[in-house]
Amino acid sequence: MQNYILPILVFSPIIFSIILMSPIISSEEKVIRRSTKTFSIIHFIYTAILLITFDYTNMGNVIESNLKIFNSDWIESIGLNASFSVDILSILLIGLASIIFLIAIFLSKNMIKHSYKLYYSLILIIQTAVLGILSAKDLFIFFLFWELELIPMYIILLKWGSGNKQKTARKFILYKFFGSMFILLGLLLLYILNFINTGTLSDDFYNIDISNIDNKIKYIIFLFFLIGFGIKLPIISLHSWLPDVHSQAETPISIILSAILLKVGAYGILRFNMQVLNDIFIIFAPLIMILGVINIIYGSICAINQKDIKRIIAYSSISAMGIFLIAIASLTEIGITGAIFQLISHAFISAGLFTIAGIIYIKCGTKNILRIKGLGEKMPILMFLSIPIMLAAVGVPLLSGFIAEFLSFIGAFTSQVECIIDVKILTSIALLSLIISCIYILKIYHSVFFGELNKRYNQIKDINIHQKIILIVLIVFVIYLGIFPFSITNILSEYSIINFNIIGGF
């Protein structure tokens, strides 16, 4: 039963997509509504007992999974097989990722109206692509899991986006293919020169050894992978594809694209340029720092200039990556620390944030702030539950936000990287652009909740049982990390040591 944990886990979704495509399930809406929350349920529970039970006292122990296809390998001859392994990066962002497609599935109840199987079955193949990337252990697997979600992801913002969704939807598959493309041939280099160095054909890419190659070859994958990865975090430059998407795509695709497939792209930053290349990193450190910096302030300055909410909160979220990358160039323990937790606050904070802005689209028929007041009048409910999640987003004392930032920051200035501006000058610019964040988070609450009611929402109710339920559920995660990090941060910063050949001083 042991090698079949992680195939279960990660198989189980595509599988009762296939089974709610079928005539099994019957069409109606509330059957498979109800089908497919029940197996988001049932896979949550499985997905908990594992997080529950995985042994975070050891910083060597994985949980590993090898299928056998017709008893052998799956291409015995050249190296290549049906691998997977979670350690404790791995498990963190697997159970983040259950949750979130477990809230974007109870989600979709109110804003999905048609084509109700192929829109599930989407969901749930995203979420084997999603689990796939996080679990696999071979090179190859990764990229056909990270090639996975691509197609589903395409046709369910053709199929559900709003406005110019073709447009939309061609812009991100292009982007998306354009980013993958580098991705494959740093793979397929890593493999050949692991093969050069070693004599073996393998894609176990924990496993990888290029120390006798070339570090100018080395500087080349880790540029495929940075531009590949970075495009899905994304980098600035390679960021315009986000906003577009945010702001057509339906609110439970926004969630699953903000609070997960960003940080996928993240994961893979981490794996492969931090941990696989660990010593072109140290290189690149400088240039990492600065994007950061650039990510930080770009993404604020767009998101005080926007009127559509969803567009804001993408920005935002541009930001909060920009974040991330100065935490992990670092190169300390307290910044990889808060980079990793910053990935999971993020994830619960911008979750809250497009469930606020999604039932404000519901209610009132438009996303432009400018359009919309004294909301708080009818939706008190709403209004009351938005303070804590837009506190956090902020970066307030006692909430997820505030410990991701101040971890992140804190590692920033305290970090020895050389750069061509010194990295406190660096951290202090991006500090002081943070408080611009403040200013485009309370300008949605301000011209939400307050001001004259306009006469059309008269009629305007406030939010169902459902979404008070997932509003909560998410101001417990944000409330709980803000209050309890160290159930997070005492596991990371060993892991961080080990991991990445970070010197400890936490």
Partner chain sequence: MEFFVNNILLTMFFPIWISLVIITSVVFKISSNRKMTLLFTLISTFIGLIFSLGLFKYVRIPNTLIIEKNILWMPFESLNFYIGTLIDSTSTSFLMILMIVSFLIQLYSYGYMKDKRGFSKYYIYLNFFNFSMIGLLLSTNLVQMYIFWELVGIASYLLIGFYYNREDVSKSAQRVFIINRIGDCALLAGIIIFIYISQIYLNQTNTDILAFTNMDDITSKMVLSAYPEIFNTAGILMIIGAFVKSAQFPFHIWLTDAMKAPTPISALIHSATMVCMGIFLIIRIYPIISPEIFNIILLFGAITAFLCAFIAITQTNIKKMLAYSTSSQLGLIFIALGLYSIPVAIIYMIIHAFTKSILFLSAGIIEKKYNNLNINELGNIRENNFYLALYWLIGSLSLSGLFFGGFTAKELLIKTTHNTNCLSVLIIILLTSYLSTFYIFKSYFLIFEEKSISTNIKVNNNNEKSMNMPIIALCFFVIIPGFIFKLSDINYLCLISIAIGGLAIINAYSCYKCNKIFIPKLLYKLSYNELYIPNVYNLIESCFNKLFKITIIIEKYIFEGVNIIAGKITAKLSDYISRIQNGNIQNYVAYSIFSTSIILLSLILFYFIILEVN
Contents of the next structure:
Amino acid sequence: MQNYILPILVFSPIIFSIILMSPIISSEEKVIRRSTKTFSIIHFIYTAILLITFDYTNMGNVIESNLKIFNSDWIESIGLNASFSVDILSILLIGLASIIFLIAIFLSKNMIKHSYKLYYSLILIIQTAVLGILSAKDLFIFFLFWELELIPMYIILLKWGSGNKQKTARKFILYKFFGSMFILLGLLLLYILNFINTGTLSDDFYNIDISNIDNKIKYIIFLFFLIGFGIKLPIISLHSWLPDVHSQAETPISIILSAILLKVGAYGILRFNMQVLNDIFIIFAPLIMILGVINIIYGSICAINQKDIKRIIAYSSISAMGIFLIAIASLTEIGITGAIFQLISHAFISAGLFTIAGIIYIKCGTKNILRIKGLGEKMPILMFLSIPIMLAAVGVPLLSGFIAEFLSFIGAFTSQVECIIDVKILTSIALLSLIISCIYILKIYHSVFFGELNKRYNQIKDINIHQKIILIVLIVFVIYLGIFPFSITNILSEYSIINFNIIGGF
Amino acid sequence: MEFFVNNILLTMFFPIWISLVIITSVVFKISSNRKMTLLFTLISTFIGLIFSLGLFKYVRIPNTLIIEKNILWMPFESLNFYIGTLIDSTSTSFLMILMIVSFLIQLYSYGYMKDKRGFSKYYIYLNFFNFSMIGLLLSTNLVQMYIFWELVGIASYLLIGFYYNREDVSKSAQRVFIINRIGDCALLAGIIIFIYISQIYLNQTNTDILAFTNMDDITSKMVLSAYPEIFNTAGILMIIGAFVKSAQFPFHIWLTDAMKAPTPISALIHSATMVCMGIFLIIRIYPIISPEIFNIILLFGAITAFLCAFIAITQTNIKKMLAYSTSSQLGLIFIALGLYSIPVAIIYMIIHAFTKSILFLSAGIIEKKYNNLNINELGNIRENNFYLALYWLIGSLSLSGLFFGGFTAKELLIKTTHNTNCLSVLIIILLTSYLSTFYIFKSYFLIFEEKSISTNIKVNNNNEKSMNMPIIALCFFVIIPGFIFKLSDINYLCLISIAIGGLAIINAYSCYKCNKIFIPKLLYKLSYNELYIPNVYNLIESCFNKLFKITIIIEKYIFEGVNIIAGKITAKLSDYISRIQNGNIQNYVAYSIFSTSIILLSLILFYFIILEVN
Amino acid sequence: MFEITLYHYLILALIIFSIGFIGLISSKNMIKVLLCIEIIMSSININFIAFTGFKNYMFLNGMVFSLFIIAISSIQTAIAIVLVYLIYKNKENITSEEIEELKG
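Got the form predicted on its own; any chance of the form predicted in complex with its partner chain too?
The next block holds the full complex; its first chain is the one shown before.
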């Protein structure tokens, strides 16, 4: 039975999506939506049971599943297995993914107006892809699921978008393929080097042994992985697909993209750059720290200039991922805990921000904040519920954003990585992001809700119970993580000491 | 007594629980009763009041008894974060003031907000403010203090943006938030530097380095270490945080923006409680501040006290004048702190809290009755509102330090300054008290006494009991400390200050009679435009806006440009290469045979020459 | 006198091949192209028969294969002439420069 836990988790969405596309389920919107919601809830309960019964004291791989096809491994002669495994980092991100997909499917109620079957089945395929990436134990299974999510995203961007859909979708897929090319090169090099070093063909990346290889090749592999994953978690200069995609996609897709897919890129960096290649991470840590600081400052400054709500939130995601980068480059226990905590907390915060932006877009028909004014008159409850999410994005204590930023900054400041520009000066520059982030977040909040009501919005009604519950769920998560972070930081601090190469000090 | 100590956290949880109850009733549109809201809020504050009174008796001044309880919040291997409660004389005295003022202002708000929209929202924010303030006063270590420090700032921002329909309120709220944020950022930077220093110099002892009770140990160790510069940097950054929160020069600008809040909030947050947090911080981190930094505190306190009083003499809006007056009085409290005398600072702060609240609450009644806050347009109010004039008079006498509680406080301050032999500071204190007396009595005469040109239209005539009771209570609290003063302590400085006060009153009366102020035109202009500091802030803001527009250019031409160039290169390249395929079969045949022969030739060459086979 | 060795036959085949090849790539008339293909075929025949003649008397693989080539090339030429005829019917001329429908 142990053998089938993870494959059921990973493959059930795609099986359900095939059922959905077949004529078994009728083409009425209500039936499609309700059946997808039911499936999502069942899947979420399954994931929740896995999360609750997980053994959090075991720091290695806890659940391992080896999928045998007709009683043999996949391609045994070259060592490819279809094996899945989860450990603590993976299971936390899998739980996060399930919650976010559930919220996205619930939120699609009024936002999608045509081709429901195609839409829901594509979202389920993306869910399979994400769960597969997070639980892969095998180099090529990892790559298979990595590539699997590109085509559904492309189709969704083309069919349900606004604005210049074709150019944006084309830019998205070209950038992603460019990144996948580098990742494939890196994976192949790892596979071949493992073979040269140990003489056995195996692509289990937890057990790769490339210790006797010359360092120069390892540098090249590291850079390949950094570029490939850096397109996903946008590192500035590889990021220009992100603002366009976010501003033109529908809200549930923006939520999935920003809350899950960026984190999957971060997961890739954590696994490949930090665990597999951990002895040369120290050499590149200064570079990653400088990239992180550029991310933070450039992302925040770009966000101030924008006029489209979703673009502002997209740039704030870039900024948040910059905090992740400086935290992991610090190589301290507090820093790495803060980095992983930032992944989880930022997912909820950006989901909340995009939900609010989506509701405003549906009610007002425009995303330009210069034209929307004074909605506080008509939608006081939305204004009230958006306060915790706005404050969490800024980094106010007792909400989860503060814990993540606080731990990351302490970790980065007290790190012992040697850099050209001193680590302390870099962190001090990054601290300015606290001030700059509140400028643009307040700009959104005040332009939309404050002021005199624009006459054309006289007919708007307040948000319904459905959307209220989604926002309240997100707020509860944000507040819970802010007040009781020890439930996660306890586990993560032990995990980071054992699995990552911490150098000295705090 | 043990009951109070063990259950002190109840005082924190009652407000937040009531806040949540009101929130659910608002969000899910369950109808709410205004009287019940008020009652629950008052009950929670009253419970807090009883707790703080009980603890005050328990702890007694001077601080001989300190009780601390901690729970582990986030354990890491190298650094543990705790949350707990620290009960000593400082925190209990601040707590008592907070509870009294909070209770009275919550009662007053019922009458003030009775006919306005957003009643429930107002009480949610008020309860939230209560909760965060109590959390701040009971905090045991720097991190917990920082958490509640920011939360109090958020509560103040939410209340400033209360009237969301108005455009100027929106801009002011944004500005207040950003300036507060700058201070918080400085405080956070100071805390992080402090953690870093402790890592280097304490070498893994098991003490919690951030706790206030451990700070004496830390100082002695750090003084013996050889790097005081980093230590001083941390101290200066934390002091900047305190300055921003307590509206000292040059960060006092947010206090005038904060006057867009409803008047009871100005009384509660921006004169009595939140702006005293800077003082609280300095008292708590007292052991780790070096003497140079105390000189900086003294300097900035003196500058603020004088300059803000100077600006306040020409202001015509009552609330703006009272805002600058608050800044100025806080400057005097910082002078007291800079002279190492904490008890004097606490006493002055307590009396100032009560005095300013009386003035603000009376201004609230004037605003409700006449809908106008301009001194030049009001006048002759004393005829119909004798008690209002009485309250204002009591407040003025106390603020100027001539009578009642203010007299006691000011005398203590002057005596302390005299004992440390700082002549310049003494002169500044006397000048400030002259200016304070001048502007507050000018406002009294211009508002309440008869004027030839007075355009006041009475809006409503009801004398709310709930608005008058708190002011009466506050008046008692102000009058009583005035009689503690003993006659044997009068010395010549005391007489000089009374004389200065009398001179200022005569000056104010003459200004009222002639209806203009007798200072040179240049100084008048400087003072009326608030030393042009708002213009400086606007200039800095526009400079930054222009600077940030650089990234638009970078985004558009560099990053998008890379995409466009890549696309164009690919298109050109494919254009060239596709010319090979010209549809002419003979060309294809020629190409294929040509390339095959080259491959074969190279294979033969490879075989014969490189492998050296004959 | 010098002997006529294998190499003479191979060079002859090469010369005939190159004549045919140059004619193939540079003639404008499709019929000429077909004729040049025949020339190339005959040079290949010479090549095979030369190898059979000089190297191996017992195995006649080369000659058998050249018989195959003669037979199949005639079939191929027949089909090619039909295709050229169809092109002529559609386009009224058979200059190779005008047949560019598959241009990239």
